[in-house]
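This document opens with one chain alone, in structure tokens, the form predicted on its own.
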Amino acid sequence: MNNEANATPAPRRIGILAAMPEELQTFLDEMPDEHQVELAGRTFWVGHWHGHVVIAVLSGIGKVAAAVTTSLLINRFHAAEIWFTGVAGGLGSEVRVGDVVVADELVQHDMDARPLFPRYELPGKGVSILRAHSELSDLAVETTQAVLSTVSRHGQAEAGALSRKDLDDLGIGLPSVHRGLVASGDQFIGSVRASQAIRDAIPATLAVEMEGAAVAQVCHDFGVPFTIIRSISDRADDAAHVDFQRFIRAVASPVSHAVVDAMLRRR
């Protein structure tokens, strides 16, 4: 008998980056066997979720922090895929607070090595835009649509935590899913002037945040598939659209949990 042919496949190892502690906690609640590993000032939680080995960790704020965390997930924990959830500011004209943007492409809006290289081009790589893994992006979009359609039909999401009442109380309509370009930079974009500058320079941008393109660059260099999933918490301008902490608790974290849970079931 060929024991190798009949061996049980090794569980898929998935690194999950959470932008917010509230998101991370909802992931840890699904991993009763998790243990923690302290490394480089970060706490990595290793456990199982729907048969996969999951390594969950806070990304850290900014491109360097997220790049270091991603590198450790790949090199020290041998993650075969990287999933990143969090919040972002909406830039696209159709992108509203409460919507979800799945990144097809990512760019560093503050990368500027002119005159040595064209603006936005990653020095030594010959590209300015990095593409996410198409299969993972497809899965993320389909799963997010399914999760959000449950709110529309039944008043609460698959995980049982995102309710229509919370959306109504926050003044948020039924969320939609968008797919396209996400811009990252080491700046918090919170003014009309700053957000309009990015729109003018990179018109296709749907959302802006501080880590995704760095995660994409590390994954690109190591040949590791990745997906970036962002809930829109604001319009990256001067207005405070919603109570941010309540948005994280009542909208962003439940959506992240429900989407990741459903993706792991299907992966």
Second form
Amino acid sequence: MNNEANATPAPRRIGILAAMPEELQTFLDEMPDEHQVELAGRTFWVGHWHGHVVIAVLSGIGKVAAAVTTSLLINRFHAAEIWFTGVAGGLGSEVRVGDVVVADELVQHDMDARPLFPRYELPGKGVSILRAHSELSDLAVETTQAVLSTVSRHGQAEAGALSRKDLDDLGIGLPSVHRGLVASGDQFIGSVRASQAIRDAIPATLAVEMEGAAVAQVCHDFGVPFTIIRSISDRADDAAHVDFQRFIRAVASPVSHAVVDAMLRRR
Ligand code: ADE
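The form predicted together with adenine, contrasted with the form predicted on its own above:
Then the entire complex follows, led off by the chain already shown.
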């Protein structure tokens, strides 16, 4: 018998940042043994999920909030890897509402210290783009593909899960997964003009949000692997907030939950 092949993977300490309370709640429902720790105005929930130690927390909105939360996860809770789930605006021409974007690379679209440093460059780092951990992102992409394919096979899923009916009601086709560049900034992008400006300046951008590149920077500084997974809630245009709450409840939260659940099983 090959012991190595049959060995159970060692439990990991995983910090999970949720962008929205609805998402976080679906995680906490899986961690009945959790206990809470209050720190810096945040509630960290420490428990077990599929044998791993999970520290789940709301990221906070914007780069500074997300950077502080990530730093606490690493330094106070000793998270050995960081997973982020949330929503984003779709910028890439193929990226539709309901799709999922896994970040391969991240940039701060509002970083501009010219003339001291080139536009987008992180002062002192000599780079503008940070790479996500490729193995974790591979896992996120493969898992998300598997999760989304169940929607096409089963029209109506169980309560709390992603259903074909909700997608139809929201006018969303069958979702697909993309991986590539995600741009972050302290700005909700809600006009054609603003989204076109980012598209023109950073043409490879697939999605825009407000935290990912800050999480990336902290994880790079501490040498901690991370992945950023975003459901596309809008096209970052003038209709960017239509039925946002319903989208979170019916699409983003079930997708985040199913993806994290399946990733934890496979990790
Ligand atoms: N998160 C979800 N949609 C977004 C948008 N359009 N801009 C920034 N962050 C977002």
